[in-house]
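Take a look at this single chain, the form predicted on its own, given in structure tokens.
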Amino acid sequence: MKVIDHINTSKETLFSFEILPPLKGKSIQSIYDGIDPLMEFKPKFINVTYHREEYVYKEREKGLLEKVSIRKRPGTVGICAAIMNKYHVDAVPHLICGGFSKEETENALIDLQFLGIDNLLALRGDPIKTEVSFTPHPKGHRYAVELIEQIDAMNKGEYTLDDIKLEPTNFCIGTAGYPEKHFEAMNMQTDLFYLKQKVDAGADYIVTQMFFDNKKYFEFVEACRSVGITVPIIPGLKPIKNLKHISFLPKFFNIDLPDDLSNELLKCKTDMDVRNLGVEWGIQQSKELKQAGVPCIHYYTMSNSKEVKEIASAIF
């Protein structure tokens, strides 16, 4: 079932969450261990992120350089198929621009269709550590809107393999939105302009970057509606878990923490203090969002479900 159909047929706020593929060497059981505690809340869909393989170049004989993989996570498509088979819940793989040609993207989409996976989240993706800024594949997409256009074209039966006739796909396309502006956008208005382009290109719904101030989300939704974006906007939440997060999350995700939260965090002395505050803050955020009638609350678990389970227990 498509994410948009889950939203349109539900009379209450849905619960969903996102997981990371395990690092190379870990089994699928590590995925199940993160999902099992959250199944009691009846998630309608589970997102699975995609992380590009990262490389370093090591010098070999005669000054030649060898490309060596240093970080790789198992395939998102396979994990999604395993989740759907085990839990009978819709899985939403992340599809990114970085590292893929248009032909490789098309092949991945054909594989998804064969597996019965009809939802996906289309993203540009972040630069890898060896890149100063995002660098697209020479034969790939530079922006998420181009990826969405390719998916939408396949939904209409238009393939790059124009010498053969293939059935149209039927993907429900999600895209990302940023209540506090994407860090590369000049301002919020230009960010909304590009977001509307993605929706006009075929995105069915929006999932937001994490935020800790609900006012930012409500203002973002209002701003989206003012420029003609009418698709559902799903808030994304993540509980703060440790002292490191206090500086890491604002820096890495380009977000601000509200004064009420930051004042309390300044009083925290241990990781457990931060963790307990993060859970309580997540509960209060979730209660307000649910009371406001948001279509779904999406939690970023980072494959650690303990804190999200505590929050969901108080909300769903």
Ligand code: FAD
The other form holds:
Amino acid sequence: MKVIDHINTSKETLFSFEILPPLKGKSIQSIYDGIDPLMEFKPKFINVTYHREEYVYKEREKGLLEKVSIRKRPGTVGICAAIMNKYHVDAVPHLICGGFSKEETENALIDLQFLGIDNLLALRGDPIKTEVSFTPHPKGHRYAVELIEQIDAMNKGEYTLDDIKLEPTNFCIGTAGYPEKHFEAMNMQTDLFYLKQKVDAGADYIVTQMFFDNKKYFEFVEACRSVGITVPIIPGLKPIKNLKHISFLPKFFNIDLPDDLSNELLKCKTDMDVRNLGVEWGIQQSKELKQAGVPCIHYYTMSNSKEVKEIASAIF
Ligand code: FAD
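Would you generate the structure of this protein in the form predicted in complex with flavin-adenine dinucleotide, following the form predicted on its own above?
Next comes the full complex, this chain leading.
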């Protein structure tokens, strides 16, 4: 079933979560171990992130280094199929522009369709570690809107390399939104302009970047509505978990921690102090969002379900 149909047919706030494929070499059991504790909250869909290749230097001969490309977390599509097969829950693979030609994207979409996967989250992807800025594949897409256009065209039977109409696909398309602005956007106004382009191109709903201040989410929804974006906007939450997160999350995700939270974090001495505060903060955020009637709360588990379970136990 499509995410948008889950949302439209539900009278209450839904629960969903996102996982990362395990590091290469780990078995699918590590995925199940993360999902099993969360199944009691009846997630309507589970997102699986996509991770691009990165370049590392390996010593081939003494003193001679070779630059090699590796993907540390492959397996997104396989994990989605395994989740749907084992739990009978809809899986939402993340599909990115980076590293894909249009034809490779088309073939990936055909694979998804054959596997019975109706949903995907269409993203541009971040620059790879060795890139200063995002470089599109020479035959691929520069922005997520172009990927959404390609998927929307396939939903109408228009494939990239064929002149004739083919059997249409039937994908529900999610897209990313940034309550605190995407880090490359000139300002919020231009970011919203491009977000609207993505929705006009066929995105059925928006999932937000994580935020720790609900006010930012509510303002973002209002701003979206004011520019004519009418699709559901799903808030994304992540429990802050350890002392490292205090500087890592703002830096990596380009977000701010609100004063109330940072004041409490400053008092934390151990990872456990931060973790407990993070769970408490996540519960308060979730309660307020649920009370406000958001369509779904989406939790970033980063493949660690313990904290999300504690939050969900207090909410769902
Ligand atoms: P876009 O919508 O293309 O926007 C990128 C930037 O370009 C923005 O600043 C926007 O304002 C601007 N822009 C957009 N369209 C245009 C245009 N036509 N002309 C000029 N400027 C434009 N990354 C991964 O690699 N794998 C994942 O699994 C993954 N999952 C994510 C899940 C969520 C919910 C979110 C919020 C992010 C995720 N990301 C993931 C990160 C994401 O790929 C990065 O944030 C990336 O930098 C932007 O992706 P986007 O789809 O928002 O890009």
